[in-house]
Each structure stands twice: as C-alpha cells, then as structure tokens.
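We begin with a single chain expressed as structure tokens, specifically the form predicted alone.
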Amino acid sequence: MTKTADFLIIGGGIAGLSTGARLAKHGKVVLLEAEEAIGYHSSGRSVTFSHFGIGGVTVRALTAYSRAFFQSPPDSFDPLAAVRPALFIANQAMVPALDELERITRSHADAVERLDAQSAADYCPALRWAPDAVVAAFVHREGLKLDQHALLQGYARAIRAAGGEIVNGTRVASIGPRWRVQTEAGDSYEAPILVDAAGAWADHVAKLAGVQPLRLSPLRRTIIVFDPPSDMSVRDWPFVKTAVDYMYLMPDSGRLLASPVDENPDEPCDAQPDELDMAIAAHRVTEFTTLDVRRITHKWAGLRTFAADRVPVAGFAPDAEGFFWLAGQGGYGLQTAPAMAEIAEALVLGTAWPQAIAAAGVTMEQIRPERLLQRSST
C-alpha cells in the first residue's frame, strides 16, 4: 500500500526538518531519513556557532536574518542559543582579510571591537601574540553558540505536532512518476511535491528521479578535541577563528575543539577523520596559541556540501514539475536554517517572496537552482 502526502521530503538534516516544519502547517508532510537518527551526518557534526566569518554576501544576510529566531525561538522549542564572543585573529598576511571581515561584521551587528594584545588576551589568554603569529584581532561580543540538538528536535516536534510523519532508517531505492518513492525495505510513498533535502546525496536523489543534477560538491571537514592545561579554565573562552579559513578553536565541555577548516573532496558517505588532517589541526593550534596538543581525546569528520557558487539552493527544478531542490547548505546550514525554511515555504507554495528576506538583501535569483544549471551548460 502506498502512503500519500502533500509534501514528501527526502533528508532528515536541518534543511529537511526546518522546511518540513514550515510546510506541515499547509498539508501532510512525510519526511524520509536514511539513518536511524535525524541529523546524523552534517547537521549533527557541526560545531554550530553562528558568526559572520563564513560565506559570501548572501550567506551573511541569511545568517543575520536568522539570529532573531535563535534568540527568541517559538514556545515549542527549547532554548537554542547562548551568547558567546566570536574572536577573529590574523597573522600579518591575514590582516587585510581581517579588516574586511570586521567591516562586514559591523554592517550586520553591534558589539564589535578592535583589540590589542592585552584586550585579546582577556578573552583568550592562550593567544600567541607575536610577529610570526597573531598581530591583529577583533571581537564580536554577541556571537551565538547554537544547540543543534535542540534545534533539530524542535523542528521534528513541530512536524509531528502538525500531523506530519518522520520515518527514520528508510533508504530510497527508486523514484517514479508522480513522485512515487520506493524504499529498500519495499515501502512506497507518493506526493505531488518532492523536496530533495538529502545533503551530500542530493544529486544522487535527483538522478533517481530523472532530474538534472546540480554538480554539488561534498567536502570533508575535520574536528579534534583535546585537553587544555590542567591549570587553565577554558569554560568562558570565545569561539576563535583566523580571518581566513585556516583554523578555529572553541571550548567544549571543559575541553577544546579545533579544526584546520579543511575542505577535502569526498564521496557521499559516513565521513571519517584522516590522520593527516588531524595532525594539521593540532599544528595550526600551536601556530596561533601557546597550547600544546599532546593527546587528541576525540575526533570526527562531517561532509559540508556546496553548490558551485557556495550559496544554498532552493527552488523547483526547471526540468521536473514538483521536484524541489533544497541543497548546498555547506557549513552554514544550521545558522541559516530559519531564513532558508521561510524561503523554501514561499517557493513551494508559490507565494510572494518574503518582504523581510528581501529587506535583508536576499533575492530569489540568488537562491534558485536555475543559476547553477545555466552555469553547467556553458
């Protein structure tokens, strides 16, 4: 027997869940997730810090717009964010990038301050302020440490509260006409609108559906966790990131986590950390701090999937009626989820482009999949 819905979503990461919660107000939502738990791959492996140090103009506008949701979430959500400073640092070569990032951050936020060596040390005493290390810094005092578990579960509750269904451990085997999805277990689902929110597998889902893929790029990101010196409390340290994508560091349950901000091409998979990338992460920590990474206590990797222009994608496929792309969230899917879900809701329903989204500086042309298909055909 085929189960029917108004909206069938493939992918239980932040993209599928947040959009599913919006669409569930307008019809029956069924969300299919291949893994046994939601947010298993990218969404559940993010450090989930909302800041303006990643992405281009469009991503930063989506980030700025989404802050209000995190700071004052709906009553059905647990608290989603804690205010924590974001400290951006630079060696001599990175100073121009730091200056530009400070300008961009000031255009979106208050509480931004340039720091000297002493004031930077007040935030993070382990910074190695030296000619060959940190020579400049600024802080955004109102960065947001997001709780990805609370965010994912809040959206899942909203789907179920509206009568929607989330089916875990369900891998798609085939996709036929009228968006009839057959699973590997033999179950069948059908809906007039199919939302492809499958993350690193989004192009694979499109191929199953006979839709032209977007040539998305899954890139592996590595995280290590290590102990700070026994006489040093790191609980109140900020999120620390180089002005360019080279290293970031932040406290995590009494320990420190760090990343070399690596982007290694990979296949859609259960990503695992590479020994060399872990060593690079540890080395880069020592370049910019006085910390000694003697033992890595935990490590993981996740896939961050990008479109060619590194802007998220939302919109109906021009070559397949009812097939809706929701992909390419990269490393900013969590911090832009409220904005992207509102955009997806409007595009799926065919309503007007949200005025508040337009006021934030995001246009339909920046988001829709046609931009990528036109590029791939030239």
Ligand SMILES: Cc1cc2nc3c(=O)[nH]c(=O)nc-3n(C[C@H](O)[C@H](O)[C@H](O)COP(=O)(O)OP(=O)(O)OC[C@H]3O[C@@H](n4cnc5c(N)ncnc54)[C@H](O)[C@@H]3O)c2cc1C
Second form
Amino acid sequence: MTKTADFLIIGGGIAGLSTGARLAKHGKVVLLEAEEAIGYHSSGRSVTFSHFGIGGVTVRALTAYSRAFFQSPPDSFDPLAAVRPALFIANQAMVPALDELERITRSHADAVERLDAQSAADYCPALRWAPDAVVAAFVHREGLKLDQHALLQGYARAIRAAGGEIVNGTRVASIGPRWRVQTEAGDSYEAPILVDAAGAWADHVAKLAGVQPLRLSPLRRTIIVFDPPSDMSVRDWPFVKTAVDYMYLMPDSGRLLASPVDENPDEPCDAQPDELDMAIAAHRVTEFTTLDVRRITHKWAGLRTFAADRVPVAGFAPDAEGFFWLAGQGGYGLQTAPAMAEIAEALVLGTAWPQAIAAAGVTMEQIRPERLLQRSST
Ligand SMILES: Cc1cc2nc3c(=O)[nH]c(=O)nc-3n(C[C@H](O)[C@H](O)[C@H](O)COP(=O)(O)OP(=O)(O)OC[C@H]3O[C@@H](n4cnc5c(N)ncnc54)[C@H](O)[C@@H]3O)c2cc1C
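Having seen the form predicted alone, could you give me the form predicted in complex with this ligand?
Below is the entire complex, every chain and molecule, led by the chain shown above.
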C-alpha cells in the first residue's frame, strides 16, 4: 500500500530534519533516511563550530542570522550552543587574508579584538609565535560550539511532535511522476511535494526523478584527534584556524582535533580518511604550534557538498513541478540550518520571502536553483 503525505523529504541530515520540522506545522511530513540512524553522513561528522571564517557574503549572512536560534532555541530543544572564542591566526603570507577576515568578522560581530603574541598565548599557549609561524592573530570571543546531537534530535522531535514520521533504514530506489517513491525494500510513498535533501546524493536523487542535476561537488574533509601534552589542559582552548584554509584545531572532550582543511573531490559515499591527509593535518599542527602529534587516537572524514558558487540551494526545480531542491550545504550546513529551514518553508509554501532574512541581506535569487541551471546551460 502506498503511504501518502503532504511533504516527502529524502535525507535525514540537518537539511532534511530542520526543514521537516518547519513543514510539519503545515501538513503531514514523511522523511525517508537510507541509513539506520539520522545524521550518519555529513551531519554527524561535522565539527559544528559556527564562525565567520568560512563562506562568502551570503553564507556569512545566513550564519549571522542563525545565531539567535542556537542561543535561544525553542523549549523543546536541549541547549544547542556554548560560546567559545574563535582565534584566527596568520603567518606572514596570510596577513592580508587575516586583515580582510577581521574586517568581515567585525561587520557581523562586536567581540572582535586584534591580539599580540602574549594575548594570543593566553587563549592558546601552544601557538608558535615566530617569524616563520604565527605573526598575527585576532579573536572573535563569541564563536559558537554547536551540539550537533541536540540539534538533530531536537528537529527530529519537532517533526514527530507535529505528527510527522521519520523512517530510517529506507533508501529511495526509484521516483515516479507526481512523486511516487519506491524504496529498496519495496515500500512506496507519495506526496505532491518532494524535498531533495540527500546531501552528497542530491544530484543522484534528482536523476532518479528525471530532474536536471545541479552538478554538485562532494568534497572530502579529514579530521584527526590526538592527545595534548599531559601538562596542558585544553578544555577551554578556542577554535583556532588559519586565516586561509590551511589548518584548524579545536578541543574535543579533553583531546584536540585538527583538520588540514582538505577538499578532495569524492563520489557520494561513506567517506573514509586518507592516510596522506591525516599526515598533512599532523604536520600543519606542528607548523603553527608547539604541539607534537605523537599518536592519532581517532580519525574520520566526511563529505561537504557544494554548488558551483558555494551558496546553499533551496527552491523548486524549474523543470519539475513539486520537486524541491535543498542541497549544497557545503561546509556550513549546521551553522546556517535555522536560516535555510526558514527560507525553505517560505519557498515550499509559496509565502513571501521572510522579511528578517531579507533584512539580513539574503535574497531569493542568491538561493534558488535557477542561478545554477542558467550557468550550466551557457
Ligand atoms: C569534517 C567536517 C566538518 C564540518 N564542520 C562544519 C562546521 O563546523 N559547521 C557547519 O555548519 N558545518 C560543518 N560541516 C558541514 C556539514 O556537516 C554539512 O553542511 C551538513 O551536514 C550537510 O547536511 P545535509 O543534510 O545536506 O547532508 P547529510 O547530513 O549527508 O544528509 C543527507 C542524508 O541523505 C540520505 N540519503 C541520500 N540518498 C538517499 C536515498 N536515496 N534515500 C534515502 N536517504 C538518502 C543520506 O543517507 C544522508 O543521511 C562539516 C562537514 C565535515 C565533513
């Protein structure tokens, strides 16, 4: 028997769950997730730090807008965010990029301060302040460490509380007209609106539906976790990132995690870390700090999936009525989720572009899929 819904969502990552929670207030949501648990792919592999050292103008506006939700979530959510400094560092070659990032960060936030060697060391005593290492730094004291588990579970609870359903372990295998979906197990679902929130698989899902793909690029990112020196407590260390995409470092349950900020093209898959990327991460940590990465205790990789202009996509496909794109969340799907879910809700329902989103500087044209399809057809 075919189960019917008002909104059928494919993908139980942050995109599908956050938008599902908003749509569930307006009709029956059924969310289909291929894996046995929500957040198994990118959304469970993020380091979930919200900061302004990533993305272009639109992404930063979405990031700024989303902070209020994280800091004062609805009562049904567990606490979602802890304020933690974001420390940006530069070697000599990176100083112009650091200056520009400081200017941008100041345009979104107040608690921004240029640091000298001593005050940078107060934040992170392991920084190697030297002519061939760190020569400049600034801090945004109010970065946000997000709790991805609380975020995903909070949205999932909101979907269920509004009468929606989340069906795990259900991979969509084929998609027919008027959005009749068949799963690998042979179940079928139907809805007038199909939301493609399949992350790295979003183009694949579009092809199943006969919709023109957006040419999204899944790029792999690697994380290593290692022990800090036994005489250093890293618990209160900031998120530390080079002004350009080269290395970041952050405390993680008493240990340190680091990334070489890699972006290796990959296929949609269960991404695994590559030995070389792990070695590069360890090396870059030693370039900028006095830390010695002796033993990697833990490692993982995940896919960050981008549209060509690196701006997330939300909107109905122009070539298929009722097929809604929610894709290309890149490296900022968690920190922009509240804004993107609000946008997706308005676009799905056909209501006015949210005024608060417009006031934040984000327009419909920046977000809708048309911009990418125009590009790919020229
Ligand atoms: C190492 C790393 C660090 C990151 N750090 C940050 C950060 O600090 N801040 C930040 O905001 N973001 C960060 N990100 C990015 C963030 O994780 C992503 O932007 C976000 O998780 C994307 O969410 P999504 O819902 O689009 O994709 P996903 O979480 O991948 O969800 C898509 C889901 O669709 C399901 N699916 C696919 N095909 C089908 C099908 N046919 N049928 C049913 N289900 C299907 C998949 O199983 C998957 O669960 C990071 C990512 C990585 C890898």
